[in-house]
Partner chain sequence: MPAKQLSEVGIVPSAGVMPTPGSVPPTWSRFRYPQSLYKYGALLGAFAFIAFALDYLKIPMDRLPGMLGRMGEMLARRYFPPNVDHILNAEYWHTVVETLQMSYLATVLGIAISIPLAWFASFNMTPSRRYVYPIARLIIMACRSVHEMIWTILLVAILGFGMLPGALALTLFCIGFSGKLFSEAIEAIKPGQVEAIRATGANNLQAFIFAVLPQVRVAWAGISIYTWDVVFRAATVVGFFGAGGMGQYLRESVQRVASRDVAAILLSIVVVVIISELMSAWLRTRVAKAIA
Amino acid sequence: MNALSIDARVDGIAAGRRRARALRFMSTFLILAVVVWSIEAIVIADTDWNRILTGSLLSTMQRFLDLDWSLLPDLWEPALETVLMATLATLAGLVLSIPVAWLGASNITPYGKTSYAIGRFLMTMSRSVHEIVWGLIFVSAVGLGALAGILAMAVRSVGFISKTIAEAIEDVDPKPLEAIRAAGGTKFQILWFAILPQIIPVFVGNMIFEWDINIRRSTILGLVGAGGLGLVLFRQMAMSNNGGIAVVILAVLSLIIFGEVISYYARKAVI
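For the sequence just given: structure alone, the form predicted on its own:
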């Protein structure tokens, strides 16, 4: 290779690096420009700065700090209802997720691409619709109360649980499956003895995580009349009882911390 060709290759490499640096610079500049424009359009231009600067923000905070402790004895039953709603919704979501995961796992789906597409569509539909929307649908169907919240969270949980189970099934070691299949095992035996033992850690961990999430969801779903602490919060907001709102928020926070502690020790125990 002569000196001219070497120089040409060096010049080409240097030019490519200059173009890459210029492209990174332009990309960074464009992203920063979009961020700045978003802050100006959404935060600066759309904020009532007079309300903040005149001190009304501080006075509002003071009203929330005047806690209405008389509400506290009435929160035990809604808090228990919230935990029970989350638990039942997670169990119901698991039952609904098993056939969806079976359809949506490419290596065990029964009817090829058709059933795989159906399973993945059900996962996507469950995750795409917010739990409040599901709550409104089920409240209109079964009326106000905890049942509507349980059904909404169960349907919402299908997307996460079934997707993680299906992906865990797709990632299993194929050798045990092939061995049982070669020995004449049925599809159920393959599922029970080759797939299930490999996905149990992922399965249990995700179930605990989903239960933790459903505790949060149950407090939000109360805002659409689905029971629990969220319904108490909605009533306090309707009465403009700022002290009562603050107490309910503290109760929700305590419940979420309780869920975090339980899920932490449960994960350590089973994983």
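Because the structure is a prediction, the values reported are computed rather than measured. Numbering follows the first chain given and starts at 1. In this text, the rigid core denotes the largest set of C-alpha atoms whose superposition between the two forms falls within 1.5 Å. What changes on going to the form predicted in complex with its partner chain:
Ile257: CA moves less than 2 Å between the two forms after rigid-core fitting. Put the two forms on the same core and the Cα of Val36 is off by 2 Å or more between the two forms. Annotation: Cα of Ser27 displaced by at least 2 Å between the two forms, core superposition.
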Given for the second form:
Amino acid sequence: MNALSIDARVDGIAAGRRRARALRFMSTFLILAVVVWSIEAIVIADTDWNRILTGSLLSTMQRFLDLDWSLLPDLWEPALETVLMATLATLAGLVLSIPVAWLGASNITPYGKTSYAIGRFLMTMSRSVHEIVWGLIFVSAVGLGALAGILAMAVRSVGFISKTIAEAIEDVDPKPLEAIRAAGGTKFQILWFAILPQIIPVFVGNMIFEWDINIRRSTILGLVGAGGLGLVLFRQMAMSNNGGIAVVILAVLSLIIFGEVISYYARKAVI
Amino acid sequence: MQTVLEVRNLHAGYADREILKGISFTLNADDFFAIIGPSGAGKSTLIRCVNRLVEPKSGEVIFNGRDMLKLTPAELRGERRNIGMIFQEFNLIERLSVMDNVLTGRLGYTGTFRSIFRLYTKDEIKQALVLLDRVGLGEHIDKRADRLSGGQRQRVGIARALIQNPKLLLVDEPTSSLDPKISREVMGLIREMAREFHIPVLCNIHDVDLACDFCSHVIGLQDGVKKFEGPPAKLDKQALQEIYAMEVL
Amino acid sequence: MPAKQLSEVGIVPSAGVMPTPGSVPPTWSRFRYPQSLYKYGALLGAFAFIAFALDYLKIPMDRLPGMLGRMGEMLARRYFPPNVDHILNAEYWHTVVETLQMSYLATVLGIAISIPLAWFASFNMTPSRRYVYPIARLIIMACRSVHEMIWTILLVAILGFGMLPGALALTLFCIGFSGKLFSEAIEAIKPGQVEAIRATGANNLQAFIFAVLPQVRVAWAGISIYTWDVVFRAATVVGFFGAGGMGQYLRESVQRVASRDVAAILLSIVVVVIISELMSAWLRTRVAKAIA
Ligand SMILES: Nc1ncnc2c1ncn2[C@@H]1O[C@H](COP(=O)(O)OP(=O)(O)OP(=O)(O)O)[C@@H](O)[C@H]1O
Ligand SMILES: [Mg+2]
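So that was the form predicted on its own. Now I'd like the form predicted in complex with its partner chain, please.
What follows is the entire complex, opening with the chain shown before.
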């Protein structure tokens, strides 16, 4: 069997383990070195600790806790606006997603590799750009207001919705598809009768998920002038009314919890 | 002979379903017990009650002179070091090497800080190497566990249990995932090691023939009740019928 | 009710469609009572809702037709050509580095915090289901439910302008994001390996290191890279609310209504985000191969 003595083999193994450990240390050290560099820039060079520590910190926090409840009656309408914006945006996102998913699903894409690449590119673009950026683009295109916010969210939703639809389409059971093709069905009939029924469950679940996220997004899109609770928040910030900011944020949180409850039950109903 | 494990009137179950309904037996040094019985009789539950992977409802499990059921969590960990366990599904850490898998058997003896950096002593490495040579895996120490065959995996499992220097070996259906030839090899290896290191064994086993061939003593379990206890020679057709009553029906 | 055609009630397959032998009658046939009633009712409700919402939000429907064209024209007129000079200077590049630093620190710190948090918040591995589990879940939920930009606004208000509030806001966001995915990965592990390690007398931490980490390693690496993507994307815009990085420039140009500058900055943001996505896609395949 083994020519080497047992002790020699143990030494070899121990040396190997030491090397592996050194390698692990090295990579951890590398990660930490970059962390130190970042901390130096962020926490030491860029932060005015003097100002933070000489009292302003506590008093600012205190002003946040001094809630300005007088704002509350004026929050209902913006809150409803926020919900409506999120819902419309999700629906619009769905409408926009259908052609994108059609292009980006490898088994039904109409013009082979080219259209597939276009579909995938659109998905990536939609996901890669933050909703604030989309918001700024649309505000300057269609002016301040709910429409800009809805468009921004819709475009931002396309990435996720179309990607999951495309994946669901790629996973579709090919048998009904072949049956319809064999019976001489048109492309549209294949889509409508064989693919659609199979992907609807995935689809509804993801729409609810995206709606939930859009509620979150719509609360901040107001910051770029798109109406709803975010706009109220922006105004309170401009007035630097910290008590008001806190109240609006609480309102946003309750809206999000409300959204989560709704989507929980909606999902349960679907599944 | 010295008593290693004594189980008295053990009751156990999951949620409000009672699985074990008062089991008692005594395991002495150098015993090789087989627990046989139909599927769902509670064999695995019984074995897991010994090292409290399953919390029993009542009864006593006297191991090493102490009632396992009365130990604090820290004491329990200390006592678990003395009990090696071999599993049906091997339960190796699939992404670790064979060597590292065997060394996990020493975790109970390794400080938390040392274990974070996988720092084992040279003695432990040597012990692992000797054991791996003994189970016939000396050539495979650097292989990842999920690259091994079923029989090889169970051999790693045996080495992992033995490196604990256990005073008792719990074995839960070691061969159900293996083919008949490998099964006999693995059972033979377990018996050989148990004899060599004088470790008593408590072994669940589905296959009555294997039980009779390798074990010194048989316990027959049916629906959480002990229906038979004695040497394999006494395990006649009538006794078997009683144990497997449900399956015969 | 008018007499239905056989094909419509699903007794006979509709034109052009043959059922495969032995299959159940097709369920998608178009008219069926009362499901069809529910369906059309729901559809009607949906349209009514959309009409109400459009009206409530005062969305100028009359401007919608041809909007795309006008939008494109407007964008072209105002934003084109992007003022590239505005961003081709050392100062701007410095903010790109700042963005990198913020997102890096936030991701590493956030993931470092997420690891124990995810362990405590996984139902199967948590040290205590009564106390630790709900607290850990609550922390993750709280981080998740506040949008990262709201964290930024809050922290900027408390700590003042600078990179620190940005990095902290992104850290909180990262905890909410990766913490949830990490704990879901832990909940999917095989329990047998944990039992085997516990049976050797190992403590909770050792069981976590030796039975859980090896099983979730690959999934966690993927999640971490994904988290980095998302955090970096957010880091490019936190500056818009007063935290550091590229977003500062965006804020300043938007306030000056310098559209060409804004266009250049937006373009640069898209470019760096896409570069980072390409890099992480490459990293993902490398890592998957290295540790699979
Ligand atoms: N974790 C658990 N939770 C709830 N019930 C369980 C659990 N583990 C086992 N049971 C139930 O307890 C009963 C006994 O299980 P046990 O695994 O002890 O049987 P066994 O005799 O080992 O059977 P087998 O030969 O199939 O391994 C079974 O009915 C099983 O469904
Ligand atoms: Mg069993």
